[in-house]
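Next up: just one chain, as structure tokens, the form predicted on its own.
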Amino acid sequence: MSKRPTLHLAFERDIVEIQAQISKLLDLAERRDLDVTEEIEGLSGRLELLKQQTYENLEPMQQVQVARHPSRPYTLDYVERMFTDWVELRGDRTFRDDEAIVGGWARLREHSVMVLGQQKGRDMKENLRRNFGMPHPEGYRKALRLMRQAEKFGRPVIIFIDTPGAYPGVGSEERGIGEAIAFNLREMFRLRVPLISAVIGEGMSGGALGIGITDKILMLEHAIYSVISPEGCAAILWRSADRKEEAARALKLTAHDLLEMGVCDQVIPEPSGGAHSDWDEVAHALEEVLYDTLSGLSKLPPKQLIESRRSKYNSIGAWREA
């Protein structure tokens, strides 16, 4: 099981305080072998509140700076909950394992899947050797040999996306990796199984999108997903970081904004004091979501699937022709 960080985010101050004062009233009635039933009831009470109150008025960078919480579950841990049967494969048959993306076979109750999805570290040693989340172009290549393993067994794809973006290093580039992302676009249109994504944690740029052409688009509900970072869209427009707050408002990256415009079809609810704050309750909700999701689509013919994933994608956005 892999080990929870305890860092915290300024404006979860005052709930750390109070969890702080329900461990020690704990520890002081273990040691004295005092009842302190009430004063924790009383706590926890004003912790949940608390919780409630400071999480449905995020602004968009607060959410932003949830979705990257760096105790908020990640792909593998959301595996280990709700699937059995794992079995990682590795390599893109070309040049190496990126182990920024994981993919392997797993089961979801009664269905046989392949799952995929960005995988950051939990310590530095760790997000070195998964590069911060951020895939080469081998990565990508290693998730479309994986989707059309599926395919060829006619299984569908559970895909998990969080990554700060594709790697922009000078290898990356030299090896392709915009022709990677490019190619895994046009290929996920073509696939003729069910394609699923749920955006655990941050979604952003072509690092994103690159396995992300699916049938349907979950989001958890502190998940962003977005064309870029507040921090670069900042830096582009205005030439400063310092304004991010305001372009994270302008991008209109969080689920529920998301949601609104018909880029995701579903928003998943997180605990009180968000996802990293309950793996298990969080996995439970997303868990079901998928299952629920993989049944319907389970029963489309492939040509149906691919029309509408087609016709989904034209649907976002909007333009004009001169």
Given for the second form:
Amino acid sequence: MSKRPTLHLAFERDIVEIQAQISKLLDLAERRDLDVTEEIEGLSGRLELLKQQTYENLEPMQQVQVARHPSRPYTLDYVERMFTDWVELRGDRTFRDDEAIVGGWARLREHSVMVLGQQKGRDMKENLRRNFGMPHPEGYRKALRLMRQAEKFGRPVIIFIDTPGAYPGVGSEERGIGEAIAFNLREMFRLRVPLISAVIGEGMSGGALGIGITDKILMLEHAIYSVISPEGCAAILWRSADRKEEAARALKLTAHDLLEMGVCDQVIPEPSGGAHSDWDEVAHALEEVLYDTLSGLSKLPPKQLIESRRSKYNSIGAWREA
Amino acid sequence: MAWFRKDKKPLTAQGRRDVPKDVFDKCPGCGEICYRERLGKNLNICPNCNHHMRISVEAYLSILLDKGTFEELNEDLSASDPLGFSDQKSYPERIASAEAKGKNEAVVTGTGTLDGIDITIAVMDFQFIGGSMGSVVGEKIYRVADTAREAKVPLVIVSASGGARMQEGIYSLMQMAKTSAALSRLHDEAIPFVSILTHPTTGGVTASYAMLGDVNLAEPGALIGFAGPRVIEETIKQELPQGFQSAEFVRDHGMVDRVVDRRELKDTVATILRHQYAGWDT
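Show the other one: the form predicted in complex with the partner chain, since we just had the form predicted on its own.
First the chain shown before, then all remaining chains and molecules of the complex.
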């Protein structure tokens, strides 16, 4: 039988080992009808402690690895857990459907909302279809089409951000990836309905921002948001991708950094051991915050919504003035 | 028979003759050696192959604006180091060495008249840390767009940039949003914005204001794209075709309206602006 091995990062090795011990012990207990409650309790305690210690002291580059964890929940995993009545809508009506961005109608408790997000693949086959969550121009154009539909019907938009970046390829440039992102940036500042984004994994550069102009920016605890990947930054400034640890530290790309810098509005704690250790729990936590945020924004008149969205971004930056 | 008795000098290898740096320029397009003074009169366009060589911010201002009408705005804004960023060199050191070349940031903004039309203008400087967009570029573009909106006069931006300024981290990325916010206001109030893309315009500037003109104009041969050619080649593991991401390529793919010779830039912009708003006809 080919069972997919549980994927884990180097610094998670001890955690995975204890988890294996626990399941082995449970298995044994069941087969031999033994009472292992005490042993299990001991191990579980150790596991919790280890998870906490590991995840509280992540180096920035380790944060990046968690944000990219192959077992981390992706957009559609949240859609499945948080919404009902999901109807996916596809295509930009001009060129094709880009499966690196998914979108459609969904219901968050009593609210009908438009949901959008970059979508990574779970295996190689799906990743080829979804281009590893790296959208082409038509993905951004589809996203804007759906946002305008939401505006037409007075519904808010919820956006999940999780991308290594817009796709740097020939077709992407030929069809104007720069223009597609730029156009979304401007138009998102003109939409008359509430927009909320949640960075759930990696928010890389213009590819993330292209669907990221929102009234509120939420980030999961171990998500990252950056102008460039640590590898790309290291290759340019250090002239070696091996210096990515230093670059990750210098870029200040963690959720807490962004909160401190006034870009992120709220950080949502993840279960100990990261979002990948409990998809339901993290989805529930995010749902609560999204619902509250949405309820707050829904009260604002469109004019005020647009005005405060614009001034929110206007205030980001740091300079000296003589 | 004097020639018969003349001592013959042995042949010696002649050293490579360098082009005197202050008198001649070599055209990067065709290799033609151009007399600098004449080149300058030709707006740094190679008389042989029409290659548009880089020119200074001041040169663009004098090409586009009527003589003596430029008034600079917000010239006192300069970069700070919000992240305490340091790679092989610290960010303040990089700024200092860029400032030593004479400019205090990668964009100059102000007001002036173009063929008698009042305009606001921003010209980017590729010499300043690759024309990268950090907080100061974002703020100056935002402010000049705001001036355009308040005064109800058109905005012209001449772009040249390698993209976002990594040393300012997420702040630099967010300048794409900030400048687009400013342009969304102009768009709402039907204030014309003409974007002029020069060599090279890539990254975050392409993916924000440079592509958002009501009319996008580009200089011949300029490299225009989102991802740089090297990044694309590394991604697709293939060599890119000749002319990929050139101004002409980008025009043929529908992303800029016209490729305009530098010598015709001013007339073209003036004609467009007069079409867009009858108020400037008089």
